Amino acid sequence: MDGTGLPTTTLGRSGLEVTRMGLGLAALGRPAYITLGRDIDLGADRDRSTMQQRCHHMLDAAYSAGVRYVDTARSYGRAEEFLASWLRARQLGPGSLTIGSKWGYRYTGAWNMHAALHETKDLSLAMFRDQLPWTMGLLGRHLALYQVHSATLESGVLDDEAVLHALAELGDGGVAVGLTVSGPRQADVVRHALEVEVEGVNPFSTVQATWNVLESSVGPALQEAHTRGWGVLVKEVLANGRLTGRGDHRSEGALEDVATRRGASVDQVAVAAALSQPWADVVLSGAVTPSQLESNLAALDLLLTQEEGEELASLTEDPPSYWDRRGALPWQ
């Protein structure tokens, strides 16, 4: 526990202290994004003023909730600036909070909620070195972990000597380096990065993909990651929205049975899931409102039982179907 009272632990082997939820602003940086219910959520009203004020009040809850984890990306529209203006705003100093950032999308949306292209990847050396000084200038010695955004075996990233030098210089210099992964290949791309070396040092400490009781099938690979020494973070527990109130989990029985038993929000029953997994460090939310958030963060409090989480695991899709759906989700 820290002062806060939230639980906490060591990302491993990067020593990053951190609680076990995070704030993650994918969603609040831009004004479009693949949440359902988005419009419900945010309105019409999504100019740059608004959605900073927005991205602020949900960093205030969350930090005041006792939340010390910050996720954000350059690809998430603006929400590295929101995030600088709030801690000068609030005058909080580089270990307040530990904050990890990503590298290799570029946001292309240019605020416009039905742009075409919303954003653009890019692994090489080139927007490495492009998108790390934006970073550090905004962030600074509040950059605590940098991550490739989304690595892929066909990107070549893990293959890329010129990048993986660059990396491990960046984590000698104090920044802790990772990878998020994404798609049906998690696993495969996970286990590619922990047989990674530079002069005989694999130059990641941790790795943050993809994890719910839909899309379960990176598990097994994040297992071996923490059991490596890496520090592992889970994303997208909620399915875009699809394990929510506002998802299709009623004609998934199992999710709702659950819920009602111990009398919990699906939403939180489904954080809960992600948080009794034995290698699972640190749990996003993506929460937009701060009763968003206190419902995600209840879920600290719900102890799954074995048979309970047997139950979950009969929702488990095939993972391309799964991700053949998320794909097709509109940005709203």
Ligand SMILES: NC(=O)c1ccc[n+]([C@@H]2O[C@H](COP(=O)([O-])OP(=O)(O)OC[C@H]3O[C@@H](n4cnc5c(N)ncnc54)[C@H](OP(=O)(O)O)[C@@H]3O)[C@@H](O)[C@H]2O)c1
Given for the second form:
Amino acid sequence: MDGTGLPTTTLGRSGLEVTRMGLGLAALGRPAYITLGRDIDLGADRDRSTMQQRCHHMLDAAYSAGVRYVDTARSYGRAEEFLASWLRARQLGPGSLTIGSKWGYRYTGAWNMHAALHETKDLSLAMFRDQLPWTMGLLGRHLALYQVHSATLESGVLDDEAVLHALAELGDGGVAVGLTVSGPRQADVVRHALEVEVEGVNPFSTVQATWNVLESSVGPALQEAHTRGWGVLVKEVLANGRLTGRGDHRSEGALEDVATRRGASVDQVAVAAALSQPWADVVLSGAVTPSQLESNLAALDLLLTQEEGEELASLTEDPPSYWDRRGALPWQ
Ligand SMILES: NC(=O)c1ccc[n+]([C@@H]2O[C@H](COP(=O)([O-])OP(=O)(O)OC[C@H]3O[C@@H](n4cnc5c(N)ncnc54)[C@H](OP(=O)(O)O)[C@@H]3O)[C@@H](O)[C@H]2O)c1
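Given the form predicted on its own above, I would also like to look at the protein as it appears in the form predicted together with this ligand.
Every chain and every other molecule in the complex is listed next, the one we just looked at coming first.
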């Protein structure tokens, strides 16, 4: 992979080359999102051109820092559009970096900070058939990975023959196929997805899941997926900001103790904990400022000891309460 000083790896049997840290655009493609300090970091001006400028600024910061994986989604407002206009403006051709997007959620915020609903979910064949052309229209041959957005067992998408065949078709066409998972039953969904078959072949080759020092329950299932050749992407490693200098673990407890001893910041320790997982191929940064990104990327040089890993495990929360608390985070 050209021009990156960052460690790289292959995203499992998708064969995609990626850097070990990627940039996620969930917080950059729309005016509102659930992370803690948006009012401080983004200020009040959230109009489209301001957000596009910020998104381009962050993509420039990531690219010049060597990041070569970018994660977006149909539902992240205009994130795919901002990414496409940045690629054009920087004259970056397909393959300059690896790009993953997602289908299954529709953005319903109408660029209104106070929308009652910012996104709705529908993991049907009709939704896939509707959203893929939009993504392809914007990203074209830049699209290397297309993921089911937050697959759940209840959605039935992993047992929907028509959807699985359509995904296998997309995979045969050269776009890698993956899924992302969310919620307290991530591990069950990952294990179910590992057993999916279309004419004897599993269409999925990557999984993206939430893992952090507060919610690590999906870890063993991700190890199984990795062992079976899947690429693993890790999201929400800062628990949407709770594991940063603004979060509820900033001043006491294991995260602070390890950070103080290592002369690091709490976000760096939290990111380093995810990077230290043997099954973690790509850890996503959700940074919205270049200084946040720089701090997150510095975690690549912070190798935690086994003892420190065990110390941080003391922070683990009961998954249902973790996800209830996440569900209560305001869109701001
Ligand atoms: N279902 C899915 O597939 C799904 C769901 C969620 C995320 N994702 C992917 O994962 C990516 C990352 O997720 P995320 O952004 O939700 O979670 P995150 O990484 O846990 O949190 C990122 C947030 O933490 C704050 N932050 C980061 N670095 C900081 C620092 N050094 N100091 C202080 N605050 C800092 C920023 O928020 P503030 O500035 O607002 O405080 C930033 O937006 C997304 O962009 C997306 O690509 C996928």
